[in-house]
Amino acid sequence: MDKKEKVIPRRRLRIFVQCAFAALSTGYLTGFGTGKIYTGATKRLCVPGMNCYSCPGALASCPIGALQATIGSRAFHVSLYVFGFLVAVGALLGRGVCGFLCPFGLVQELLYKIPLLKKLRLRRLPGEKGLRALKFVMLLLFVLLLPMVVTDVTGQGDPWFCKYICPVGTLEAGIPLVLFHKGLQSAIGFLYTWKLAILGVILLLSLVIWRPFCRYLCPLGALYGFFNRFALYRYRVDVAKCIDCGACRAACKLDLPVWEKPNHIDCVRCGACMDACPTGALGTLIRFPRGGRVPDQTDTENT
C-alpha cells in the first residue's frame, strides 16, 4: 500500500469516528421530536467533548457544564468525579478528544470544507497570538473563578461560560428548544440574541478559518491542551528520518511547528501532518506508565 492509499483510509477513519460519536452523544431522537430534554441515568455521566446538557438529544453531560454546576453550587464546590474524569481523559488522549470526539469540532470542519471563500492562514491574522490566549481566559475566568466568586444571596453561582458565551449550547440546545416551545419564543431577550450572535460569528469564521472556536475560545480544549505533552497517546518525530522540509507545518491547518513541537498545546491530532510527511518521520507514540514507550522510535521533547 503506497502513501496515498494509507492517507485516505486514515482520513476516512477520523471522519467516521467524528460522525459516530456525534450521533452517539446526541442520539436521543425522541428529544428532538418532542423538544424534551433526556433525564435518564446516563445524564449523570460526562462525554469527553463539548456537548450541551440541555440539548434535546443529549444522552450525557458536558464536562464543562458539569464542572461549572459543581463549582457554582452552594452545597459543594468540588466534584471528584468531574475532575477525575477530565484528568483521566486528558492523560489518555490530550487534545485528541478535540480531533475525534467533539461534535462541535466536526461542525466547524464541515463548514470549512465549503469552497465559498478563500481560506486564511492563522499566522497572518493580526493579533492571532493574543487571540490564542483567550481560551485560557475562558477556562480560568468564566469557567472556574466567576462561578465560584460571584454568587447570589443563597450562595449559588451562575454557570458563566455556559450562560453567556458557549456557542455549543446555543446550537444544540438554545435553537432547538426555542423552535419547539412557543413559551420560550415569547421570552426571547437580549441574552439569547447575544449568544445567537456569538454562534453566528463562529460559524461564519469557520468558513475561512479552521476550527476558530477550538483555536481561540474553547476552555475544554485549553484544559486538554495542557496534557498534550504528557498524554499516553502522543505524536513523535523520528529525528533520523526528518529532513526539516516544513511539509508538516504547511499541511497543519493550525499552522503549528510540528517537527519542533509535535505535541503542541493547540494540536488536535487531526493527522494532516503525518499525511504530508514525505519521509514518514511523523507518527504516534504510546507512552506507558513508569516511562515505557514503543521501542525503536525517537521523539522530540517540547520546550
Second form
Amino acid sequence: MDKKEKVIPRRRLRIFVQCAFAALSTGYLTGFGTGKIYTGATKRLCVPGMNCYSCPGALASCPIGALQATIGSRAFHVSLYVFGFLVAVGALLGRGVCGFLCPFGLVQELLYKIPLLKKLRLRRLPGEKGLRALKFVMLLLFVLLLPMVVTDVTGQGDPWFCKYICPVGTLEAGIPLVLFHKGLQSAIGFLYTWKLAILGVILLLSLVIWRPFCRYLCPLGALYGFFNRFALYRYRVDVAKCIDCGACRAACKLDLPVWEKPNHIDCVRCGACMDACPTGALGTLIRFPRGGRVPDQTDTENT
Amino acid sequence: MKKTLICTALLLALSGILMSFGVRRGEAETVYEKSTSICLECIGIG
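One more: the block was the form predicted on its own; return the form predicted together with its partner chain.
Up next: the whole complex, starting with the chain shown before.
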C-alpha cells in the first residue's frame, strides 16, 4: 500500500467530521429562512467550538459567549457551569476540538484551500511569537477580566470579546441578521463596521496563512491548548522509531516542532504530521484508520 | 501514561462537580436567557 493510499482516510475522516459538526451546530434551517433564532431547550447547552448563539441556525450556545454572559451577569461573576463544560471537553479532546469540531476553523481551512494565492502562502507572519500570545490576552482580558470588572450601574458587564473582537459572531449572526431585519440595518454604526473589518482581515489572511484566527486570536483555542498534554486525545512520539528527519515540522501548517513537543499548546490536531512521518513514529491514544495500520506505541514515547 | 490517564479522569470528575454546582445555582438558565434573544453586542450593533 503506497503512502497516498494510507493518508487519505484520516484527511477524509477529519473533513467529514468538520462538515457534519458544522451542519449539526447550525442545523436550525428555519432560522436561516425567517431570520429568527432558535429558542429550544438545547440552547442551555454549549457546543465545543466557536459558534455564535445569535446565529439563526444555532441549536446550542457558544461556550465563549456563555462564559461572558455568566461572568457579566448580576447573579454570578464566576461560571462553574461553562468552565466545567470546557474542562470536560478539554480533558477529552484538548485542541482536537479546533481541528475537528469548530465551524469557523472549517471556514478558514476551506479558504486556505483556494489555489488562487498559493504562491503567496506564508508559514508565519512577522512577529509570529507575539501574535500567537494575543489569544491568551483575549482569554484573560476580554473574556474573563473585563466582563467581570467593568460593570454598569445594574452590575452587568459587557461580553467584551463578542462585542469588540469576535469575527465568528459577525459572520454567523451579524451579517445574516442585519440582512433580515431592517430595524437592525438602521442601527448600524462604527462598531458594526469595526467588526466587519476584523472579519474581512481574518478571511483575507486565511487565503495565505493557515487558520489565522485560531493561531492568533481564539480564546477558546488558548484555553483548550492547556489541556493538550492531558487530553485523552493526544499525540505520542515513539522515540525508537523517530529518526529526527523534521518531516513532521515541515508538514505542520502551524510550524510546530512536533517531534519535540507533540502536545504543543498551539497544535490543533490536523494530523498532517502523522501523514508526513516516514517511519510511523507519531500516533494517538484514540487511533485513526491509517490504511489498516496503526503506529506502534511503546513506553518510551514523548507526550 | 498511567499518570496522564489519572489526570484526565480527575479533570473529568472535577468538571462534573463544577457543572453540577453551576446548574444547581441557575447558571444554565442565565445561558439560556442570553442565547435565546438576539445578542446585539455579538452582532456588532449594541
